[in-house]
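Only one chain is included here, represented as structure tokens and corresponding to the form predicted alone.
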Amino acid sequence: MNRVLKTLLRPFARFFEFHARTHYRAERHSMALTAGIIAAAGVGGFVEIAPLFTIADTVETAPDMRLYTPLEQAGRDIYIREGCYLCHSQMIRTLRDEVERYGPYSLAVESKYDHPMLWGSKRTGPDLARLGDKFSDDWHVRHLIDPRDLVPESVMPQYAFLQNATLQTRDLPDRLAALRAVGVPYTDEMIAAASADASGQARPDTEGADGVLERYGEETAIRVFDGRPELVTEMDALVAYLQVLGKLTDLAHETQPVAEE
């Protein structure tokens, strides 16, 4: 048995011996080592950059794609701040069990305006890519206040403090301006009205609600998300964001994707 094993391992031993000798020689010649590093980095860079030249052919076109409103973007920032992405992915794979559980698999264009991407691979909790309108606002509020009240086996932390945390909106114009700098097509009007729009979306009986519909479309949800009309809270923002997940475009549903085995 030992003889057979040695015979099988002999080619690997010779390879590693050759590799060690070659590496030792390269380390003794700085120019050769530098050239090797440049060559390795060049190959890696090409592999990373080359696909970008065909991105127009690989990313779908979604004419109905809409932007996150200031309130939804604020909710997304809270989602990131609280580390929700560490336990929830937002990318449905092209596998049958994924599609049957969550809905149509995720398309690249659906994350077109996401900075940063929140695709993820960790699923302590379920994928949230198609969460929008799956549950009521009240369900989300109760779930965030005490997850085990609705899902007894949940290990999710409580976020009851969000209901009493006033949403800070004064920095939203700068936030939208920064996103425009990386390609999100917010207009000057959207940026200037960001703070008012964040409040208007969560207060349907105010004049600000009309401005939100005018700038972001009739499909925008205008309502009191957290059940407390007297105050715009971080809970409003987070629920507004959760309710729009998977609803920025209908392309995935319209194309009726077929699950792979």
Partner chain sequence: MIANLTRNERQGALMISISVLIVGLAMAALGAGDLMGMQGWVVILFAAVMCTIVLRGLDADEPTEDRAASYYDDPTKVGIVISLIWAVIGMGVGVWVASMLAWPNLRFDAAWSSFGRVRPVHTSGVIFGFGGNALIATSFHIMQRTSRARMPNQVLPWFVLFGFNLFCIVAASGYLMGITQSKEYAEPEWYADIWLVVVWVAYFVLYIRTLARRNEPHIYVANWYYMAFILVMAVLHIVNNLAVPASLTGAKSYSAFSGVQDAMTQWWYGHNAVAFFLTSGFLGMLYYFLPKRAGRPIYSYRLSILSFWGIVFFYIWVGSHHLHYTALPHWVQTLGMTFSVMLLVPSWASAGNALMTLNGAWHKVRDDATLRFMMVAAVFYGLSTFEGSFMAIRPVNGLSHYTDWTVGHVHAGAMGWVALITFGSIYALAPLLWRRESMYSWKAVEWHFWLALAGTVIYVFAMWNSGIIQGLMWRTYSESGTLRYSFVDSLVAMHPYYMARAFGGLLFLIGAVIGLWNVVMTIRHVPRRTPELDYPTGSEANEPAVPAE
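What would the structure be for the form predicted together with the partner chain, rather than the form predicted alone?
One chain, no partners, no other molecules: that is all that follows.
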């Protein structure tokens, strides 16, 4: 036993002896240390991150994948601003209980246009990856105004101010352009019409609504999300975003059908 151990140990010990001796000389040169640290710390990240861009099946192909509309993107920005991701994950893991509770496990392609991703690291509240259409707009509005009104046990904060905050649509073209710069395929037309599209999506009876359907597809939800047709509020944007979670592509449902029918 001892012999086996020693034999096993020998390469490690040799390597280490060599290392210690070199080290004793090298630690006299600050630049040698600098170079050593950068070299040693450089390997891991490179080996793990670079192949995610080169291995093709890392991100699935979803032909039906659609883009966030300007209103939904604005809602996503509010979701980030308010720190919802600190309590809510958007990542259903490949575990039986998660699939049974929340629905099909999340695919990489589903967050392909998410700059940055919002997978989250803590579930103080439930996962939201498949939230779209699970509740009504009205429910979301009431829940965001005061979660304890609907769920007495909730510890979620109130976001009543969203209901009265007019949505800033002026800088949406800039935002979409920046997203295009990092790889989201918005067209020139979409960028130019971003502000109008954002208002149009929350006001079904205006002409702006037609443009949204034209540019983002007939499936797009055009509704008065916040129950206030006269005003496009941050509540409109956030609820529009919540209602589209998990609905950018059907791929997850197609590959993991709910076992029935």
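Here the structure is a predicted model, which means the values were calculated and not measured. Numbering follows the first chain given and starts at 1. By rigid core we mean the largest C-alpha set that fits within 1.5 Å across both forms.
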task = Using a superposition on the rigid core, decide whether the Cα position of L67 changes by 2 angstroms or more between the two forms.
result = no
Has the Cα of A26 moved 2 Å or more between the two forms, judged after a core fit?
-> yes
message = After superposing the rigid core, is the C-alpha displacement of E17 2 Å or more between the two forms?
response = yes
In Å, the rigid core superposition gives a C-alpha shift for L52 between the two forms of 2.6
Superposed on rigid core, T7 CA travels between the two forms a distance in Å of 18.1
